[in-house]
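Take a look at this single chain, the form predicted alone, given in structure tokens.
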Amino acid sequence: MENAINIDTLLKRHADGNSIRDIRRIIAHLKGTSYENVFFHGSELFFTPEEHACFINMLCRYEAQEPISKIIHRKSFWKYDFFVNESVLDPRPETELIIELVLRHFNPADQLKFFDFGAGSGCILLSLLHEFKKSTGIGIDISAKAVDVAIHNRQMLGVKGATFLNASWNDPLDIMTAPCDVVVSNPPYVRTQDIALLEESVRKYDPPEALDGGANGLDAYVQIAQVSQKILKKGGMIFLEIGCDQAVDVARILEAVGYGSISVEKDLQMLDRVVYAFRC
């Protein structure tokens, strides 16, 4: 293979101050192959001249500090990879809670109806669907680029169920009054004074409409407590992500229009993530 290039070879010129790990992924990416496979048979994998140049491309975006989810456009979460971009933030393991928290409440065999505010990725909505593979969904989002994110992963996943329209959860919309069986939401929740604080990998490469929740991090919280009011069914849950200095705040939230049996559960790292209640 003439001007070939070997990706062990490669590997070892690049390995110094970045994660090999990541190098892998890149590679993996661009050869549309396995991590396992650039792992186990990397001195079998050639890059050609085309293909080399697109990985010097892709490492000098990682070494600016652009998260590798970005650029290989793939992120894990729950039980699946989903495809992201700049139009979507990126699925986090801690939101992965709200699953567990659901599964915990629900049935798995139960024929529900979910509704996801602030969709984004679709990660919500259809790792639920998978779990719950009699229910169906309907997840909303401002943002029409977000709302194609969810889409493709709708089909990339074959996952059925799920319905992603872009709408504001202010928006008078007939599927507001739609009676559901349980809410779900990750909205943005950053201070806006805070979102100059956060680091440069989310600052830069999340979306800033899925990042800032108003002067004290609450828009949001206010208004989906509102509007789920109208479309989850009595003893219907609502779950609710948070910022870790946010519990009682949204607690309130929910408190002052009805809410019931209002809980908090924590993250692996101990602070608090989740917001979870009963519409009475």
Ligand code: GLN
Given for the second form:
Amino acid sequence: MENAINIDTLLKRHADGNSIRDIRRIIAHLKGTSYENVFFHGSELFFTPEEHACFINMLCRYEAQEPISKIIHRKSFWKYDFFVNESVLDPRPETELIIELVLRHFNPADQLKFFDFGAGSGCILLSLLHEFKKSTGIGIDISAKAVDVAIHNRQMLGVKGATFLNASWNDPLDIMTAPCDVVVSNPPYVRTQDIALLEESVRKYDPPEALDGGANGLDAYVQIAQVSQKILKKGGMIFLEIGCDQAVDVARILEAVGYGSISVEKDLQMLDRVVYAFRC
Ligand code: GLN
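I've shown you the form predicted alone. Could you give me the structure of the form predicted in complex with this ligand?
After this comes the whole thing, all chains and molecules, with the earlier chain placed first.
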């Protein structure tokens, strides 16, 4: 192949100072093949000059701290690879704790109704519906572009039972929605003044409206606590991701609107990550 560039040669050339794993992921994305294929058969794979030019462009973005997920438009969460772009918060491993907790409290054979406030890429709701095959769910997001991403993921992954709507949590959702069994949310919870302190990969590449929780980081919880009361069945449950120093405040917010048996769960780093409670 004239002018073709061998992948293994390329890997050696760019190995220094870069994660070889991430470079393999960029190559796999460009070749439309699996990471494993690049890993095991790099010596038999070649880039055309055009593919090589794309690769160099992506490598520059990677070296300028753009998250690999935003470059290759893929992020793993729970059991799926989700499409992501600049309109959605990157799915994060600690958010998988919500799926684990729902599985701990409900039977996957049950026919449940879920509601996701601020669904973003759809990663929470679509992962729940993957586990709870007989269930359905509604995910809302204030960003129409995020809703497009969630719908794209639903179609790409072939998940049944999910409806995504472009709506705000101030909208009269109780009129739109039949009573739910489970409310989930990973709302914006970073204090406005702390946004500037976030890592560049978050501050520059995650949408601000998915991060900014207002002056004390709690704005979304106050609203979700009130609205969720109207759409949850008695005995239904709410699961909220929180910032690691927000457990006491979020528990108080839930208690004030009448939630009971409020618990806090830590993530793998032993940081408070999810507050959950029952609607009395
Ligand atoms: N966990 C995100 C961070 O790393 C914040 C996500 C959110 O506000 N929901 O900053």
